Every structure is written in C-alpha cells, then in structure tokens.
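Here you get one chain, nothing else, as structure tokens; it is the form predicted on its own.
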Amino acid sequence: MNSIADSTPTVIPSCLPKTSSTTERTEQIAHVLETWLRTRLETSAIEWLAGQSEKVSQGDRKGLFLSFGLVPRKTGKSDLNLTPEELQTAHKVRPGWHPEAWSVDQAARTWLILQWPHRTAEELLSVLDPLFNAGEVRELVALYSALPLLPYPEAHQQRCEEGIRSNIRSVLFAIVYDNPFPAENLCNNSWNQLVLKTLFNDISLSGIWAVDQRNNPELVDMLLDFAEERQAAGRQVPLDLWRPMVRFLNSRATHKLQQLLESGTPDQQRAAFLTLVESNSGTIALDGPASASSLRNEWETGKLNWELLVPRTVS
C-alpha cells in the first residue's frame, strides 16, 4: 500500500470491478482514506501515520495498538467534511458505505487497521478482538463503523451482533446507521434484534441502510408485542415501528393497523396507511376513513414517506 507521506496523488478507479478480489478492494479503500488523510492533516501528522503505518504493515502488534491509541492526540478530531465527489468515490469503491459523518481520526484509525498483514481471517482478528475488547467509546465507533470495509466479513457477525447490545448509544449509532455491514451479513434473528433494539432506543429506523429489503414474517410478531409492551407500560409506540411489516402483515397487524387509521392521531394514521398502502394490503378498507383520500394525496403527491413522517434521528 502507497505510504500516507508519498505526495503522488492516489488515483481511484471510478468502479471496481465485479470480478475483483477482496485484497483489491481493501487496497482501494485504504487508498481513498489515505488520499482524505494526506489532504486534511497537518505534515507532522501525516509524517507521524507514515511511521506508524511502516511499522504495523510489518506486523508489530504493539506498534498497532499503541498507534490506534494515539491517533486523535496526533490528528485531532475533527470532521472529515467530504464533498459531494468524495463521497461518490467512497460509494463507488465500496457500495454503502457511507462515511459522511466520520472524522479525521476515524479515518485514520481504519486506515491503520487495514495495513496489518494478513493472509487468513484469524490473522486479523488476532489485532481486531484486543482493539474491540480494550477500546473506548471513539475507538469503538471506529471499529463498528469500519466493519463493511473490513475482508472476511463472515468472521466479524459475532462482533456485529455483540454490538448492537452495547448500551453506548454512539456505539449503536455507528453499527445500524449508515452502515450495510448488518444488512449484508447478519441472519434474520440478529437483523430483528437490532431493529427492536433501535425501536426501543427512540432512534428513527430512516437511518438504517436497506431497511426495507430485510423485512420477514418474524419481525412482525416481534414488533406487535413490542408495540403492546409499550402500550400496556403507557409509552408511546414508535412511528415507524410499522415500517418493517410491510409486505408481510398478518391479521393481527392489519387489524391494529385499521384501528390506527380510524382512530389514530393524524401521525398514526399516516404510519398506518404507508404501512397498509405499501404491503398493497387494506384496498377496500382504505376507502372507509374520512381522511384516507387526503393521506393518498399526500403520498401520491409525494409529501408522505417514512423519511419525512420519522426523519433520521440526530446522534
């Protein structure tokens, strides 16, 4: 990999091809961060990484995690500010990621990680586990959040599942919002897990990355005791707790979702009918309220959807 103290520019492909390997595209990201990196840090931090990179590409343990401890002292941390075609080469180099929250120091963090050398997942995992098990709220985001960038990604479920029942609320941030690592890899019991958990944490499901690709029939019960637990506990049922029922509602949800659009506030009725509208379920019921042709005008109108009825919930 190109040393961070090298002043050649980096050039990016504009898409990886389908065929290439997994060594390919890491390389390609580690390429992307450090083109961030050379172009928002100071010459002592990038001369700094430069050292620090020779040393864990050769395998120094230490050296790695002495360095990933020291990172934001070296680099500070402060926001990337990608523009608009940066964030398109990270789209491109690898599809949804989605780094336009992340910081310097996050950046730098993963760029590390990924010149440790290694031909087998558990060559990795043998600097990945101490830096998890050891690691403080920053260096946790940084982890999570690098997941989808990280090879052998069938090694890393058990940590991704370990995550989502962290009680750090940026910690859970980093793993459901903005990140396909738990869409693309974790099997439907995990995947309704964090769905419930980011429920009952009060943050808006608009965040999660392919949200509405991983519903199944599972989840529905799960969120119909949800919602009757919050009732019967007198807390409000979340807005979108509806959202991943779509396309598989039983009775049991239609029947609560018809109650919710006769007799719903206005905000219920909304989530009720988007849920019902979108599974192309309740037709002839959808007739029956007053205000069901008004909630079709705005949906049909374009001034209905789950982003603007529970926008993305601000960290």
Second form
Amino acid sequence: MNSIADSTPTVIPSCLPKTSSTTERTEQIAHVLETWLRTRLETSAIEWLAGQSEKVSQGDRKGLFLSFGLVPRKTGKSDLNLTPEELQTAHKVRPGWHPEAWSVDQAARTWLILQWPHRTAEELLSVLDPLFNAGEVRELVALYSALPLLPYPEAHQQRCEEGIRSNIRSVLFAIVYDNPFPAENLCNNSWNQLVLKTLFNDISLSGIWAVDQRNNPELVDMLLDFAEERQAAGRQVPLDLWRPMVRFLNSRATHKLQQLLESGTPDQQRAAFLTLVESNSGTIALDGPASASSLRNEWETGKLNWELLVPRTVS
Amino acid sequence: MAFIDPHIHMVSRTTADYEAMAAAGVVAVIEPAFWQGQPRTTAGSFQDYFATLVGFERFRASQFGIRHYCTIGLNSKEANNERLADEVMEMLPLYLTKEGVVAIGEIGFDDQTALEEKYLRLQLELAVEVDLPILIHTPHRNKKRGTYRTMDIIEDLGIAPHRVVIDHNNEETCKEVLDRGYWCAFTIYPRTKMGNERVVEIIRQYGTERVIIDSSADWGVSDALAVPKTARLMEQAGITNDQIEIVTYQNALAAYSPSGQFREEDWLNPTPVDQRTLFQGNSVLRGGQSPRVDEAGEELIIR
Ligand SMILES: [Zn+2]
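Right, and the form predicted together with its partner chain of this protein, after the form predicted on its own?
Next comes the full complex, this chain leading.
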C-alpha cells in the first residue's frame, strides 16, 4: 500500500465505543491524574509539580521540557498501584484507558503535558514532537501510553505508526497493550502491522484493546502467510495467530483450521475450535473429530476462551 | 583497584578501548559533550550527538561492563556561531534532564570571545536552574587568564565552587583553583595537556583533596588507559593506595553525585532489570576481574 492509501481516513468499526476527544474530557483526565498524584506524592513533590504546571500552562516551552525530564527525580519511579475504584474512574472518563501498570512519574509526565495550552493540533505538536524526538525509553513509554488521552487523535496517527516500528520492547508494549488509541485510530494496514508485529515478537494478543473488533479479510491472508513461513522454518506458530481470523475465514484458513482440529496438539485444537466456533462457521465443520464435543463443553462452560488459552504476556 | 575516568570522549574510541579499560579496572566513565574535531553546521548534528551520548553510547559501554554517564552542554568553540548556539540552547533542556546526565558541560572559554562568555553565563544559569554540577573546560591558550576569568564569572553568579569541576589544569593554575575551593581536575593527555609524571609531583605538593585525574581521551593522540596507568605510576612513586583511590575514584564520585545520577550502586550493585525500561544491569565485578595494566606491555609513562 502506498503512503497516500496509508493515510486514508480510518473507518472505525461501529462496535467500538464512541469516545469524544474534547477539551472537556482532557480536563477530566488531568483532574483524575492530579487526584492520584496528590494522594501518593510527598508534599515537596506536589509543590514542585504545581509550580511547574503553572509555567507549562502559560506556554513556557523550556519549563515543560525541563520539568518533563526532571519528573522521576522529584516523584520517584514507584508504581501507581491504583485501587479498583480508581481504575473504574479511569475507565469512566476515558473508555479503554487501563492505567493498571502506570508509574507515578508516568502519571506526572502525562499530567504536565495536559497542562500545555493549545488551540490547534499544531500548537500541541510543537512540544510533543521535540519530546518524542529526544525521548529516552522511559519517556517514550509515558508518551505513547498518553496518546489516547490527548486531543486531536488524527494528529497522532503517524506517531503511533512510528512507535509500532520500534524495536524497544517496552515501547512496543506501551503502544500495543492496554492502549485504545491504535484500535480507534489506525487504518487497517497499520492495524494489521501492529497485530503482526505483536505476534512476531511473541507477545500475546490478549493485552491488545479491542483486538477482536478490528479483524479484517486482509489480515487473514497476512497471518496465514506468516504461519506458513514459521512452519517452513520449523518454528512454532503462536496459538493466537488464528484469533484475528474470526468472522473473516476464507477457504484457505478454514482448511488449515480443520487440519489443526483433527491432528494438532490439544492447545492447537483448542485454538482451531475457538476460531471456528466464534466465526459461526457452523456445526458441520465441528462435527468431525471426536474431541470437538469435549471442546464445545469446555467452551460452553466458560473454560475455554482466548485469554485463558493465551494469557497476556508479562513484559 | 576500581577506577572512574570522569572525562573521556568514548564516541571517538573503539570497542577495543572499552575492553582494555574494563580489564584495567575502569568501572564508570563520564563523557562530556564537546566539539568533535570540526564545527557542526546544523542543530540537528547536535541533537543526534546528544542522543548518542544518552542512548547508544550508554548501551555500548554497558556491554563491556562499564557504566557510562555524560555531561551535556554547548562547548566554547561552537558558542562562536551565534545562530547555531541559540538553537542548541533551545535544545539543552530536553537533554540535561535525561538519566545519566551528571553535569552541564564541558563549557568555558576557548578564544575568550564575548560570545563565549554569553553562552557560558547562560549555561551556568541553566545549571543552577536544573540543580546540576558543572564541568569547566579551561582554554589551551592564555590558560591562566581564562581559568581565572571563568572562576570570576562563576562567583559573580553566586555559584558555590564545590558544585564545579575545573578541568585541564596545570602547575600554573592548580593552586588558585584549589585555593578558591573548586574541584581541580588534571587531564593526562600526551603532549598538549598534562603528563602523569608531572601530576605525581603535583599530588606530592598539593595533596589529594579535591584533585581528580582523567584522560580526556578523544579523536586525538590520547590514551584511554591514562587513569589506570597514572594510578600505577603513583603506586611506583610511593603514593599510598588510599590516596590513589581518592584521585582516581572517590573525588570524581563526590563531585558528580550531587546530580543524583551518579551512584556507586549502579556498578557495585546493579538493580535487576527494570521492567519498564528493560535496561539490563551488569555487574562489572562479576567473574572477579583484576587490573591488567602491567600486562599490556605498553609504556606506563604518558608525556
Ligand atoms: Zn573534553
């Protein structure tokens, strides 16, 4: 696909929750972050942050760049350890936002960015771009995790695509895991690259937000090619490689899945069963092997699903 | 014995140097940002240079069991290109606060022009703002005057001398630098700066308090093993091990630790892998390395 096609507007599947990206929401998110920080940081760190935010909110570039870098020295780097109630609040102000693994410095950095005054996307990018371009690993993790919290989502699409190309594993995690931005904003081509890159790096798809909603026919062929490449090299095919084929099976995929169902390992049979049954590709396909009925039983009693079969990768 | 080389330009050195340094007992290095032999023409060159110092060079050193730190700043030579200097000044806040940046530097005078003074002052003020130590490069020409003038400016801005390392000292400058309370560094660099026989004499005369030894090894004819070699020479000259450790390790540690970025635990007791950055800790003491300078078969004296 050429670059013009790459940037065609995304058709976001209607099954994804609609989220607004208004200034009002940005303010809510900033408020939530501030509350979390206030209950966790020492008074000196809170005062320092307040002083910095004053400069930042007046458009002081140097102030933002310095304070963004200095944050871990002032706040420490411990985990936020949010309570279930706090996590619920996060989800309420920003559906899809999962800050379970966030650290205090990450929250403080995000909060500072949200203080930057802007009337247009360009005004926001005028500080985001330098921060991204000069970012070290920990800063990049904070920046990429913050993408879904920022206004002007269309302005961050390319940045997200660049992040998917990163070979720094923790940066990749920040984009593909618990981050609603890709599913909501990437075109199919970029989304498919994200899925492939995740599988390629032996990261389970289970941590990708809305992973099943963005399945598409092109992805099925890409994944089948990838599976064949791995088989030819004598390497393992990830069990959840089949997961993004659900609802878009073609004859080539169905054939492969039938083979797996009949002669794969127990887990391969489970993966094949899940893919077929969730594709509604009918009872006929599942009548064959004797094991199918016991798998159906597992599935119907909630003992078989993708998260159980291929749990989230712990970085 | 473990050594710190608190002034060395590793981007100009090969991995063979890293291997030899690690084998000779160097556990940590500080790489000051400086000019690279020819003037840069765009701010982008500075950006990539700074990014290398806080990024790839850190990683490369860690592969050889050496912890790499750096100082960030606009050097005096390139301060004379005002347009470029302004762009670099804009960029400094993005890099001064990165992990492993232990000071602003090396800054100071070269030709002692008005522009050099302008950017020296601006960067000294920035160091105060971000609460970082300062590494001063003293000029090769008209050194005594340039060194005194630098100290006058530092004091004019009310900066405490114990926050400042003045480097490339010689017999002519060191007394005043020490008397005024600064960290006084000697660069053991063949021919142009200081030989290690001379520094042994200086230590005999002035003692070890606030004295620091470094190599400043770079793209010129220089020696990445200058610190361990000088330690060896001091030993032969009858200087005690305690005193050697003070000038080749302890003082550098004390001078740069106020940055909060220069901690002995980093190399003695590295933290396990940080899940968020996946930065691999690497204990240099693993495998019980012993200094190997005496086996190198190279000249111990650096003139
Ligand atoms: Zn130097």
